Structure formats: C-alpha cells, structure tokens
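Take a look at this single chain in structure tokens; it is the form predicted alone.
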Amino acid sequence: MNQRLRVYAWEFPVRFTHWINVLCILTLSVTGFYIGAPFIHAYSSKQYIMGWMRFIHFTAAYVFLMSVIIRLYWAFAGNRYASWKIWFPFSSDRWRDLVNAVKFYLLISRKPPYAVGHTALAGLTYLIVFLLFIFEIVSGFALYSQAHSGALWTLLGGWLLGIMHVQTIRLFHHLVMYVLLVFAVLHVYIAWHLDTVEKNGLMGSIFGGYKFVTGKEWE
C-alpha cells in the first residue's frame, strides 16, 4: 500500500467562494427562471411573489459578484493550487497533462489524471466557467441598468446594451444559466468518480481543504 501524504490544497477563500457560488447559482437559476416564466401566480394584491423573486435574484447577484471578485483576487494572492496560472495550460507539461486527462475521460486510457490541485483540463474548464460567470454578471447588470441610470450601472453592464440587443442579451443570459447547471452536474459526477478511482479524499477536500496524495501527482 502506498503511503499517503496529507496536503493542504484548497485554502479557505477557495472553499468559501466555491460554496457561495453554488448557493448563488441555484438561487439565481430558480428565481431567474421564475422571472422569465412565472410558475406561481398571485391570487391577491397582497401576494408580492414577483417582487420577492426579483429582490432575491438581485440580492444573490450582488453576493455572486462579490464572490467572483474575491476568487479572482485570490487567484493572485493564494497558494499555487489557487493561482490563475493553472487556468492556462500553455506549457508542454500542462498540454501533456491535458491530453492525458482527455484520454482518461474518453476511456482511451485507464490512468487517472493525478494532480494535487487542478489538472490542466480542469484548469482550462474553470477558465471557461469563470468567463461564463463574468458574462452572466455583465449581462444581468445590463438588463438591470435599463431601469437604473448612472455611471455605476453603465460600468457593471450597461455598456453591453450598446453592443447587443436587449432580447439577445436576455436570451444568452438565460441560455448560459443552463450551461452552468449542466456543468454543475458533470462537475459533481467527475469529482465523485475521481475520488473513487484515486481515493484521495477529493470530495471531502472542498470542505476541509486537505487531499491525500501518494506521489503520483508529481510524476
């Protein structure tokens, strides 16, 4: 049996923003879907259903914005496993890691993509995900800015109205929501599968921060 080393991979800001993002995306998806296609109808003028849905949606949007800002800051201030560098697989080693990971997920290879932090494929995936996060934030504030004037709203997303039609922004804002939800399902499945194959405590690491490695991660 290989001796396993306990490594502190995910620092608190990484874990904190991860779970804040999970809660925000779920909240924004449910309330956003309702705003676009109400599935609960009021039977009295005292029932402020749409108002509450919009309030919760906007509140979650502000929290989501701050969470993304904190995570982006920590990409420069955190440890090597949180670094922005893992999002860009431009070195030869990272490209080889990415190819090997793709072979594993396509069932071409049986060797899992060992890594203490994120694999090259995971890093590239998270880059795309964070770009989608940013688009959702900008497009959301673009829609919000229609009823709010000022430099702040223009900076946060109002400028997008000069590039795209309102209905196009709304469509893409809605479609990206589905992309993120599909990613969330795949993310949980892949993490669970890797935890089962590598037996490195991957699922538990997002709660406690620690993973258990054998040395294969540095091969």
Given for the second form:
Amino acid sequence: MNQRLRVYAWEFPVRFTHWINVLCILTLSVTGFYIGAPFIHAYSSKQYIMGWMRFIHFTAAYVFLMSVIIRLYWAFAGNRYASWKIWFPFSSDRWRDLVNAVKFYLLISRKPPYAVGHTALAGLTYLIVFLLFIFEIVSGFALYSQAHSGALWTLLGGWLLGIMHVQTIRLFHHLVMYVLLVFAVLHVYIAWHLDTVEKNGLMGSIFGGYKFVTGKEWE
Amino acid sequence: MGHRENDHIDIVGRLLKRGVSRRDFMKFCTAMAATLALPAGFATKIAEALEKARKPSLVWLEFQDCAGDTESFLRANKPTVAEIVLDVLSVDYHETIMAPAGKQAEKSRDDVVKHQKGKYIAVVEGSIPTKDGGIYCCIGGRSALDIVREVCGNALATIAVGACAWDGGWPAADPNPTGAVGVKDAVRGITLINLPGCPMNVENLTATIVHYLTFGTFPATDSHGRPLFAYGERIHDHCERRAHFDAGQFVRQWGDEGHRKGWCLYEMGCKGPETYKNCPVIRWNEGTNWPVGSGHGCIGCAAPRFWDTMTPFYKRLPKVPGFGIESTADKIGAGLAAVTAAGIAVHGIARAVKGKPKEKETTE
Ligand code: HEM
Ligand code: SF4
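Can I have the other form now, the form predicted together with protoporphyrin IX containing FE (HEM), not the form predicted alone?
Following is the full complex, with the preceding chain placed first.
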C-alpha cells in the first residue's frame, strides 16, 4: 500500500471503444426492444416511430460494428493488456487464477484476484462477451439482409439465413440482448466491488487509462 | 383423354365459343406478363405463343394433402383463367376431377408416362411418406414414393404445388410420424419448380406454365427452387399496412380500434417480415383480397417448414427451446434480470456481514 505505481493500462482505443460500445448497446437495446414489442403508440399515421427506431437501431449497429472492429484490431496492435491473449486464460497459471477469482467472487476466499490488466476470469468473460457482440452483429445483419440484398450484407450476416431459420435468429438476437444487459449490470457491480477491495483505481481506469499497482500483482 | 400432344389449340377460337372475348384473352395475357414481372410489351408475345402452343399433357398427383391446391387450381378465374388454363393444358390425370376411376384412371396415368415420356408436366400436391417403406400413402396398391419417382422421373418438368409437396409441409411437421418429405427430397435430378404456400396461388401456377409455353423454359428460381417472380420479395415490403408499421400503429387485440382501422398486424404475430411471396400484389380470389388485407396476420405459409418455424402464429417470436410453453423471450429476460438483482443483493449483504477484506489480510 505504501508504494503505488501508476500504470497506463487502458490505451485510448480501448477506452474509446469501451464507451462507444456502452452507448451503442444501450441504444440498440432500447430501440431493439421497441422493434420487438412496440411500446409507444402512434396516434397519427403521419408519425414515424417504428421508422425512427429502426433507423436508429441500424445506424447504431454500424457504429457498433466499427467499434468492435477497432477493438479487435487493437487486440493485435495494442499493449499487452489489450492483447487477444488475455481472452484465453488456459495456461495452468492462468487457470489457477481463474479458480481463485471465482472463489473470491463467491466470497469463499478473501484474496482478491490482482492483475494489472484483466484477471483470468475477466479475460474469459470478455471472450464470451465479444463472441456475443459478434453474434449480435451477424444475426442483426442477417435480419437486415432480408430487406437489403447485396454482397456486403450477405457477408456481414446474410449467410446465417442459410444455416438457421430466420425466426430462430430473431429469437436469439433478442435473447442475447438480455444476456448482454445482465453482463453490463454485473460488470459495473464487480468493477466497483473490486475497486473498493483492491483500491487500485479500477473504476477510474476506464476513464483515464491509469491503474495503480501495489506490487501484489506480481506475487 | 389420350395423346393429344400435337393438337394446336386455337385457343382464341375455343374461348370465343365459351363466351370469352379476345379482349378478355388479351387482359389475361397482360395480367400474366405483370405477374411474371415482364414489361407490358410481353403480353402480345404471350398471346402469340399461347395461340400457337401445343397442348402439353399434365398429370396431377395427390399424396398426403388436403386438396387445397386443387381447390386453388379450380378457382382460377381471371377472365375465366380456369378455362384458359384448362384449355391450354390437357389434364390427363387428376384424381379429384377426372371422369375415369379405378383401373381406368391408373391407365390414363400410365399411358401418359409411357407414350409421352419426357414431354408431359407433372404437378405434385401433398407430401410423400418415406417411413416403413412408404406404406402410409398408397394409391392403387403402389406407394406414393414409387409413383412419384416414376411419374416425375419421366416428366419434362415437375411443379410441386403447396407447402407439402415442397418440403413436406404439415405432414412433415414435428414429429413427422410418416417420415414425410417433399418432391425435392423424394426424387433427385429432375427439373423441379416449387410453388410453396398453403395453398399455392393458382396465378403463380398459371404464370409458370405460361412462361414455359411462351419461352420454352421455366422461370428463374431462387436457392429453394421457387420462381423469383413470385417468391423474390418480402410480403412486408409490399404490404398495404406498411405505413402503419412505420408510423407505429399496431393492432393489439382482435377487434380493437386499430384492427377496425386496418393498422399493422405485427404485434398480432404477422410473419410478413420474414416471408417471401407475392400475395400483397396478386392477392387471392381474382385479386379480391388476401389474408393481411382481411385483417389476419401472415402465417408464413410459403416459408421453409412453416408449421415448425413460424409458430406460434399469433406471437412475434418463437417459443424459447427448452423452456415451458408459456415462456417467451421477454419473460426469460425479466427472469435473468431478477436473478442478477438478487445475486447482487445477496453478494452485497454477505460482503457487508463478512466485512470488507482488509488490505493487510490479503498480503502474506
Ligand atoms: C448489442 C447489440 C444489439 C442488440 C442488443 C439488439 C437488439 C435487438 C432486439 C431486441 C431486436 C428485436 C428482435 C425482435 O424481438 O423481433 C432487434 C431487431 C433487429 N436488429 Fe438488433 N440488436 C443489436 C445489434 C444489431 C446489429 C449489429 C444489427 C445489424 C444491422 C441489428 C439489426 C437488427 C434488425 C435488422 C432487427 C429487426 C428489425 C426489423 O425487423 O425491422 N441489431 N435488435
Ligand atoms: S401487417 Fe404484416 S406484412 Fe403488413 S406491414 Fe404489418 S407486419 Fe408487415
């Protein structure tokens, strides 16, 4: 606790895409929910509520796609905390960290999972989350390609229509929204929990990029 | 019924005798050009072709079906399309409408297959059971599978009408007790045009045959073997209620104000957004109306395995697999949210009770 080192963990592209993703997922969830169950009633046919909801959904979808592409690019171009390798905590060391982290969150163990970047459990979680992002994009563009035929949309998702029935795609596109929202809530709670336990500036780090390191990370 | 492959039909002469004027005939040709999405100029070409056409023989097979496509066929009545179609075609075998019965009827079919090999058109209605040697549908002592292979295998082309003949339709719906399949899976390597729908729309059957008589080829098809002119576009994109969809005006209950005003049926489970067919354009019963026009959502009857994939018909989304009948995606979502909230609450309380882990305790 005496010596605190400031480490620049989250580079700009990581923080930038993080916040873009937050905005996109919120926007896509609200508009997507409306598309699934239109909760606002129009009183005149001159209104364009569903039209706007879909327009916003599709615009946010493109922004989200770009953001995910940038982040994936940064998984190869960025620093070691951003690397794709953190998503695969399957070495024996990392695996032990993973088990310890689970114990910590279940309040079985009191030893918080220290790491400068992501802990093993976080890494694995983000792998799953990114796969879900990609699923939302592919399934979304599959639905989109029904009315917009073209090579681009076939490539982005239309091909899925050949494998899954469109209603199944729609159902999972809808269900994954809930999974992502649950993730978001847990994610914020856990970040706050860890921050109060480790006092490493975790909550602040996603704004400014810096985390504090006390040395325990290398134990 | 015999071998009349060389008969020229003098269609206009015959129609005149039946009180159908040349003008009506031209109207029919124009309607066909429109259905086929051809430029208006093609109406004359179609007229000329039909006037010169030789009467192709047609064998209509019925297997596990409800005769709905036959109904649709017989109700063809654009300036008596029925007469034109029936005059253009020589329907040599059709169990429901033919005069001969029993052995005689079987003979008419066998004659066509034998004497007009590779020249007649086979139309199949209904699915073909394959389980237990195909015993679930036998006609004249022969299994449907056997008949369809012989008749379609020797035909110039086969037109599978209705959902059942396409991919098994209703009989093939889960759990498919008879192992029903459509023609595409029963006979391989034949020229096959699929006109799915429950039932098929006779205008599309007529247009497909008119296309053949005019151009000598069958219309271009999609990856499911369905003609693009009829199945190339989405119902939702041509629906007259679409403006209400975009506006956000939805029917929420049968008979509510929106329903009386003709608003969009999306929330009542309309599957127009995922179904490809030309219903909103050609409509039904002489263009009188169509399901959505009369206030009922589309059930997606022209979509693959529609009975399994498009149900429940009155809900937007399918049931969630592995959960109870009543569970919808939103209920599961709400459940997930509740579990998360509870988890966080329990964790937070436990954390407070056990006390925050102290920095010191964690360093050893
Ligand atoms: C985090 C990401 C996303 C979430 C949470 C989300 C959520 C949703 C939801 C809940 C629906 C309604 C489904 C229903 O019940 O019918 C929907 C519809 C849809 N989404 Fe997404 N979506 C996301 C990303 C995307 C992306 C990237 C695309 C790409 C274009 C997309 C395209 C669509 C389309 C085309 C529809 C159907 C619209 C219609 O039928 O008019 N979505 N989305
Ligand atoms: S009624 Fe059905 S097809 Fe027509 S606009 Fe509404 S959802 Fe689309």
